[in-house]
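First, one chain by itself in C-alpha cells, the form predicted alone.
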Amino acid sequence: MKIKRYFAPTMREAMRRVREEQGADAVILGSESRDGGIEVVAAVDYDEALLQQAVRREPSRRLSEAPLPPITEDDARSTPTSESRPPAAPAAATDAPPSRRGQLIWAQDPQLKRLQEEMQGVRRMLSETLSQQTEAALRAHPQRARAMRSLEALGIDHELARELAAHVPDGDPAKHRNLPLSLLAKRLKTANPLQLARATRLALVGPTGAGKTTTLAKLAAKAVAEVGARNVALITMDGHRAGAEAQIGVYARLLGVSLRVVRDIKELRAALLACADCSHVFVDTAGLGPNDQRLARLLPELARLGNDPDIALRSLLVLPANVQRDDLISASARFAPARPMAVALTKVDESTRLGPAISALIGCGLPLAWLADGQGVPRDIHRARAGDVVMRAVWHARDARQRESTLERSQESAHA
C-alpha cells in the first residue's frame, strides 16, 4: 500500500493531483484544512490491516476510520474548497458494515455537504437569471406576453407557457392569435389508433379513486359492440376495496360477458391463458395507496406479463383530470414500473381547467388515449385528439371565467 499526502489550495485541485499521480483507483483516507489550503491523504493498493497498524503507530494522525470510495472523474471535476471535516466519523458510520462505512463518511463530510449546497445555489441562481431574461424578453414582445397570459389562463404550467410563447413571432396579432394553441396541441402526444387496436389485453392501473372500474366498463362496452359479448372477458384483482367485486359484477351482467376474480399475479396469468379464445380481455387492478408494498410488487409483474408472447398484456394508466399537475406527475412516476402504453384521462367533466392535466401529460411524455367525461357507459368516453383536447381546455377556461364573474356579481349584489 502506498500512502501519500497532497496539499493544494482547493479540494478540487488536491483531488486532481491525486488522480494524476495515483490513478482512478486511489482511495481518499482523510482530508483537513491547513494554512489556507486542503491536505488530502490518499493511497493505492489499499490494505485495511496495514492502515490500522499505521494508525496505531501514529495515533496523532487524523485519518478517517474507513476509506472513501475510489475517486472518479466526476468527483475530480465537482469538488471545491470547503470547511474542514471532523477528525472522526460519526458512530452510525463506524457501526456500518465495512462495505458501507466509506459511503457514509463520504456523505457526511462537511466539505462535500458544503459543495452540494453551493452547487444548488448556483443552479437556483442560473434558473432565476434565465427566468428573468426570458420574462424581460416576453415583456419586450407584447404578442408573446399575450400568448403566455392566454396559456396560463387555461391552467398551463408557467414554464411550459413561457416556452411555447417564446415561439410566437412578431407581426399581425390577428394572424398569430391561435398559434399558442396550435403549439400546445403539437406538444401533446396522443396514442396511435393502430396501437390501441392491437391492445386487446389491457390492464387498467392508476391511483385509488381515479375511475378505473368505470373506464374499464366503458371500454368493454365498446368492445362488445364491435366483436360481441362472447369474445369479451373481464378480470378483476380489486378484492381490497369494499364493494369492488359487486360493482364490476353488475357491469359484467349488464354487458353479458364473463368475469373472473383473481388475487395475485399467478392467478392473473392463469386467467389470461384461460381467456385465450376471447379477442378482448380487460383487467381491473386494485386501487392501492402510494406506500402500499403490494403496489410495488404488482407493477413490475404486470410489465413482465406484457413481455410474455402468450399473454401480451398492456397497461393503461388512468388519471383523474380534477387534481393538480404535480399530483398527476407523481402518479405517472409511481406507476411507471408497469410501463403503461398510454393514459386515460377521467373526470374531465369535474375539472374546472384542463391545463394542469395537459401540462402533466406533456411533462411525463405519455400519450393520451381516452377522455372520460361522465358516468354513462359507454357514452362518456372518447378517443383523444390533441386539437380537440386543447379546445376543450379553452371551453373549460371560458366556463370557469363566466362562473367566477357570476359569483363576483352576486357577491357585489349581496353587499350592496
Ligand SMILES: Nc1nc2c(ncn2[C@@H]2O[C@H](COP(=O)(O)OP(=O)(O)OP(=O)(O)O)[C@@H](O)[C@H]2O)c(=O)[nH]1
The other form holds:
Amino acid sequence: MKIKRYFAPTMREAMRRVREEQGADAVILGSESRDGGIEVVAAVDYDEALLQQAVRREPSRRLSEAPLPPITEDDARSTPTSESRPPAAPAAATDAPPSRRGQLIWAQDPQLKRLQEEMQGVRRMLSETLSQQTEAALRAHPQRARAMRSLEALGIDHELARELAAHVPDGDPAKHRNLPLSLLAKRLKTANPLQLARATRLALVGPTGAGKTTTLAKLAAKAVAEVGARNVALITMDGHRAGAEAQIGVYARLLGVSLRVVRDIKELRAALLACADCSHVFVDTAGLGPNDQRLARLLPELARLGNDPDIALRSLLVLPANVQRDDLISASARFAPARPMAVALTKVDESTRLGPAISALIGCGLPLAWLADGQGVPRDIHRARAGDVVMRAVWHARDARQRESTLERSQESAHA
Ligand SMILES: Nc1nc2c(ncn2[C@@H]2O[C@H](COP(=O)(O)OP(=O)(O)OP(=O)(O)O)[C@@H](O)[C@H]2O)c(=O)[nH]1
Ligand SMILES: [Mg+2]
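Okay, that one was the form predicted alone. Can I see the form predicted in complex with the named molecule too?
Zooming out: every chain and molecule, the one shown earlier first.
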C-alpha cells in the first residue's frame, strides 16, 4: 500500500491531484482542514487486511484509522466537518504482513456506521442542492422547461426528463419541438434483430400474471408461421398450479405443436436436449412471488443453461406496462440472475401512460424486444422500435388527457 498526503487550497484541487498521481483506484483515508487549505491522505494498492492488522495492534485508534470509500466529485465539493473527518492511516500499516484472520467487520462498527450515515446525509444534501440548481437553470430556459413538461406529460420520470431537457439548445423553438421525443427514443434501447432471431431456445420469465404464457403463445404462433408446427416445441415448468398446464395445453393444441411438462431444471435440460430436432423451443416458467425461494434457485440455473453450448437457452423478461416504474425496476432487478437478453412489454393496451415503463427500461438498461397490446394470439404482439414506442407514449398521453377533460366536463355538468 502506498500512502501519500496532499495539501491543496480546496478539496476539489486536492482530489484532482490524488487522481492525477494515484489514479481512479486511490482510496481516501482521511481529510483535514488546516492552514487555510485541505490535507487529504490517499492510498493505492490498499489492502484492508494490512490496515486491520494495524488496527488490532492499536485498538483505541480503530475508528480513526478506518478507510472511507473512494470520494466522488460531488463529495469533493464539500468541506469536511470536524465530526466526519477521520485522520490518516498509520504508516505502520504499510509494513505489516498481509493476513485476513480475525477480520474486523467494519460495517458493524457503530461509530463507523454513524460516520457512513453522516457521509450519506452530506451526499444527499449535495445532490439535492445540485438538482435544485439544475432545475432552476432549466426552468429559467423556456425551451428546456417546455421540453421537461412535455416529457413529464408522458409519464417520464422527473430525473430522466430533466436530463434529456438539458440537451435542448437555444434557438428557434419550432426547430426543436420534437427534439425531446427523439432524445427519448435514442435513450431507449431496443433488441438487436439478429440476436433475437438467433434466440431459438427461449425461456419466458417475469412477475406473476405479467403475461408470460400469453406472450409465449404469441411468439410460438409466429414461429409456427415461419418454420412450421413440426419445428416448434413448447416446454412448461408450470405444471403444478391449477389450470396452468391446461392453459398452455390449449395453445399447444391450437398451434399443433408438442408440449412437455418438466418439474425442475434437470428435467428441463433433458427436455431441451430431446427437442434438438426442433428449430424453435419456448419454455414457460411458473409465476412465482418475489419471496418464493424456488424463484431464487431457478433464475441462476436458467442462466447456466444459457452457457451450455448444446442448449444455449436465452431468457426473455416479460414485464407489464400497466404498473409503476419502481415496480418494474424492482422486477428487473429480481429477474436479473436469469440474465435476460431483452424485455417483452405486455399490457400496453391497459396502460394509460407509457412513460413509467419507458423510464424503467432506460433505468435498467435492458433492450426492449416486443410490445404486446392485447390478448389476441398471435395478433397483439409487435417488434419494438424506439420511435414507435415513443409515439405510442404520445398517443396514450393524448388519450389520457382527453379522457380526463371529458370526465371533468361531465362532472361539471352534473354539478350544474
Ligand atoms: N390486455 C392485455 N392482457 C394481456 C396481455 N398479455 C396477457 N394478458 C392477459 O393477462 C392475463 C395473464 O396472462 P398470462 O399469460 O396467464 O400471465 P402469466 O405471466 O403467464 O401468469 P402466471 O403464469 O400466473 O404468472 C391473461 O388474462 C392474459 O390474457 C396484453 O398484452 N394485454
Ligand atoms: Mg403463466
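Here the rigid core means the biggest group of C-alpha atoms that line up within 1.5 Å when the two forms are laid on top of each other. For clarity, every value in this text was computed on a predicted model and none was experimentally measured. Positions refer to the first chain, counted from 1.
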Practice item. Superpose on the rigid core, then tell me if the C-alpha of R16 is displaced by 2 angstroms or more between these two forms. Key: yes
